[in-house]
Amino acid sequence: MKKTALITGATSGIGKETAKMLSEKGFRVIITGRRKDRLQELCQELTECFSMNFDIRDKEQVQNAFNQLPPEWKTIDLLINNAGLAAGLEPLHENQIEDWEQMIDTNIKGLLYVTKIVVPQMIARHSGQIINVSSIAGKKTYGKGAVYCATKHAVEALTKAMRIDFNPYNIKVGSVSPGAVETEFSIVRLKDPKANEKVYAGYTPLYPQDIADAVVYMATRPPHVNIADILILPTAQANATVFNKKF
């Protein structure tokens, strides 16, 4: 039997590349996201694919989407909680509350909504794996990113706690924490379509394929091996804020 993987936030970046790589490895893939056209386009590229279009921040949308999963897609072996974002880059007292809510609702609550729905059938089978996409911001805080850092610290804490809670049921739990990756991340955060030209100038960042490759590595280890945590940085990045840039 082929394994089935569910990837949230698969319309671009890390989620999209992870879906492609897992499909190449023989996984059946369920992809989710808010942009229906992108989901449909990606599904056409994959061997066995099912797409679910919903906003992960809305628990009713999440529940309704899973209720509509065909029976042959309901057994999920691998959950990749990838959906996440940063909104705004200002000191805390200048942040927009709407940006706080978007990050908290997506990065924390959305992850919890999906995990809450998926994990019971893993528990029933005593088998499964959860990989949470975190960030270097979950390990090191920095100025003008307080709430984003807080949400990714929450992902780190949830990953560790899930590993304890689900350990009796033979469920693997781990996280991958990227540094600077050239995706839509900075475009969304800065609300600037040209943000990447500025943010990644002077050095070579990571690319979505680099993180997807690590996720696939975690997902294809033998049953007795669980990769608990991977931190991936571009060579030019020393920590959350120190970069070797050549101009």
Ligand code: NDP
Contents of the next structure:
Amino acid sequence: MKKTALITGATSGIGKETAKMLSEKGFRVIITGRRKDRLQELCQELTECFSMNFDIRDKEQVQNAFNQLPPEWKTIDLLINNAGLAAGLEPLHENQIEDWEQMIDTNIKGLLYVTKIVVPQMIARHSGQIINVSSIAGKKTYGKGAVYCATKHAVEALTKAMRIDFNPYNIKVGSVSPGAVETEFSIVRLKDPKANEKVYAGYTPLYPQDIADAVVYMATRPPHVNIADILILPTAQANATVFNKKF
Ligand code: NDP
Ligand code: 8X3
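I would like to compare: after the form predicted alone, may I see the structure of the form predicted together with this ligand?
Below: every chain and molecule of the assembly, starting with the one above.
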């Protein structure tokens, strides 16, 4: 019997690559995001795929989308809470409040909305796995990133707390915590389509495949093994702020 994985934020970057790699490994995949055209395009590439189009910040949209899941897609074995973003890179007192709200509503509240809907059927079956995409920013703080770091620290706390709450139900909970990965992340954060040319200049960053590879590893361990966290950095990155850049 094939397992079903739900990946939030699969229109781009880490989520998209994770959906592809899980599909190649034999998972049925449910992919989500706001950009419907991208979801449809990706689903056509994958063997068994269903797409759900919603803004994860809107709990009614999220609930409605799940209400419309066909019965054959309702049993979800693996939840990858990946949808997220950083908005802005300024000291706290210069941040836009709208950017704070977008990060908190997406990275924390959106993750919670989806988890609350998906987990009951895992609890009923005493089986399932949740992998939260955290960040080095969930382990260390850096200047100009206070609220993004706070949201990823929240993802770390939620991962640990979920592991306790879901422990009686045989549900694995873990996180993957990347350093710098070249995706649309910096384009979104800096609101600059050319951001990647600057942010990833002078060193080799991680690529979405590197993170997808770790997620697949976590998802394919034997039943008695739960990988609780994987911190992955580019070789050129020592911590949240130290990079070996060759200019
Ligand atoms: P991308 O910008 O490439 O992808 C982000 C994904 O999140 C998109 O599919 C986007 O879909 C989805 N998303 C964002 N906001 C919403 C929303 N309101 N509703 C639904 N979906 C949403 O970035 P990454 O792949 O890099 O980011 C994936 C995760 O990895 C994030 O949680 C990020 O914080 C984390 N991360 C990234 C790192 C990096 O350096 N790139 C490092 C560490 C962690 P759409 O816009 O279509 O809705
Ligand atoms: C994304 C990586 O270092 O920009 O989570 O916070 S970082």
